[in-house]
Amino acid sequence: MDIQKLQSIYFSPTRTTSTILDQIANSLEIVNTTKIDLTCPQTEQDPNQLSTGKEELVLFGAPVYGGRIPPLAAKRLSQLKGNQTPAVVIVVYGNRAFEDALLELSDLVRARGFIPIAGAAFIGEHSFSTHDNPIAKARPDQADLNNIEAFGEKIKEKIMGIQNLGAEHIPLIPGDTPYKELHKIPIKPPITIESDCTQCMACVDACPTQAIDKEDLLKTDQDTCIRCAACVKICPENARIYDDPKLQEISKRLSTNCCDRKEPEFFL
């Protein structure tokens, strides 16, 4: 199979997924590369940047919410279209558990024409990790790093060994159908220390679903607001944080429970 063009797709809020995504695109060492950052809110209005071509391979990349791909992130993918456009599906998990969302994420790219050829599982540090309650702290590290670098060179080795791309070269993924229910995540937004804000709007610009009031930065919208911590993880002030108790009782349960490290999982 000869590939041109290396498209990476994601939707990464705290930036995590695209990293990993940036790791593995460099060890396939494609020229022609591009990124299609879906956790932009403009990008759903331009679904026509959003087609591709049979002598592309694509990654797509999201994060794990609750067992699941965000509800946010499939429907801006379900703008895509492929054209038996070979790809690998990768979602990136907080060391709990990914559930369906890798079955999720490949099932949805298959419905959009694509035909996904590896998937993996990685592991990156929790969005609710804390300095008290750290979860998957650092993560990916070097190791991690490692096992992306291993991971594109399975990708290579078998995108030089099929010939006509068909359904047979889809690897079996794991998780359930119908999917695990969603569940809304039962805390409050982050809210904003007015003291130390300065203003710089960068909280605003990182929110993917401009839930955070441009006009009035202590007012986040609750029912908008997914609870991604990207606010939070990008504050340079720190002045972004969560206030709402269940969240620390949540961080301190999964730093509890899901300690034992975890390492990515590979399906080719």
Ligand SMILES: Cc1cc2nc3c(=O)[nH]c(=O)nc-3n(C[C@H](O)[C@H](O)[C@H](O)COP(=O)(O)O)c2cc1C
Second form
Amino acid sequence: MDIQKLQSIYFSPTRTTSTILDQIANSLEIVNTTKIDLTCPQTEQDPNQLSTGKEELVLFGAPVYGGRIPPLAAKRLSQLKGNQTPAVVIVVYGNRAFEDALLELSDLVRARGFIPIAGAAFIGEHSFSTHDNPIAKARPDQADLNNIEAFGEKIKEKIMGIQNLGAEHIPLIPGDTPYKELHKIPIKPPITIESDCTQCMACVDACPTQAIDKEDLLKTDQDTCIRCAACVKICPENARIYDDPKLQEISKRLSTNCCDRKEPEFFL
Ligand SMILES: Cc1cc2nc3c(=O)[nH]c(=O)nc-3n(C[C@H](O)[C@H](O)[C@H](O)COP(=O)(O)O)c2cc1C
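Right, and the form predicted together with the named molecule of this protein, after the form predicted alone?
Whole complex next, starting from this chain.
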């Protein structure tokens, strides 16, 4: 199979998924590469511009939220259209579990006309990781980067071996159907500490749902906020924080129960 172009398409509020996709893209050594970031509304694109062809490989990436891919990521990915386009599906999770997320992503892109030839689950620092309750701190790390390189080699080998791309090239991906039930995350949105905020608007720009009021940064819409922590991680003054005690409980529990290092898994 001849691949002329590589597109990375991802949803990545705290940027670990995008970092991992960049590294996979590097390892594939395809000269013509483009990226489509579906994280923020201003980057939402006309679905027609996103149609892809046969000589292209598309890397799809999303984080794991509650063992699934975030509903918003699924919605934005559902706008895409492939043309029996080969794809690689990648989920990134915070060292707890990825459950049905990779299967869901694979099924979603198949339904949109792509053919997943490989899949992987990588580990990124958990969005709820803090100084006191670290969860997969500083991942992906050097060992992960070595694994990414190895995954890239396997993708290249698989591509070289494919003459006529078809359903027989789709790997078996773990997960259950129906997928795990979606649950609302039982924590309040982050707040802004007024005295520390310099109104730089980084939080507003980083929010995937425009939940933070541009005119009044102290207001965050409870219903649109997806608790992704993008605003907390990006704030240069540490003025956006989760002050809900339930979040500290969750972080502490994850930090204690999910401290055994998990390793990336590949499906080819
Ligand atoms: C609302 C929410 C739910 C999450 N659920 C899970 C989960 O079920 N399993 C897990 O291991 N990590 C979970 N995580 C952690 C993320 O998958 C992880 O931090 C990932 O690296 C975030 O990707 P991003 O940096 O591209 O946003 C969750 C994070 C958030 C914000």
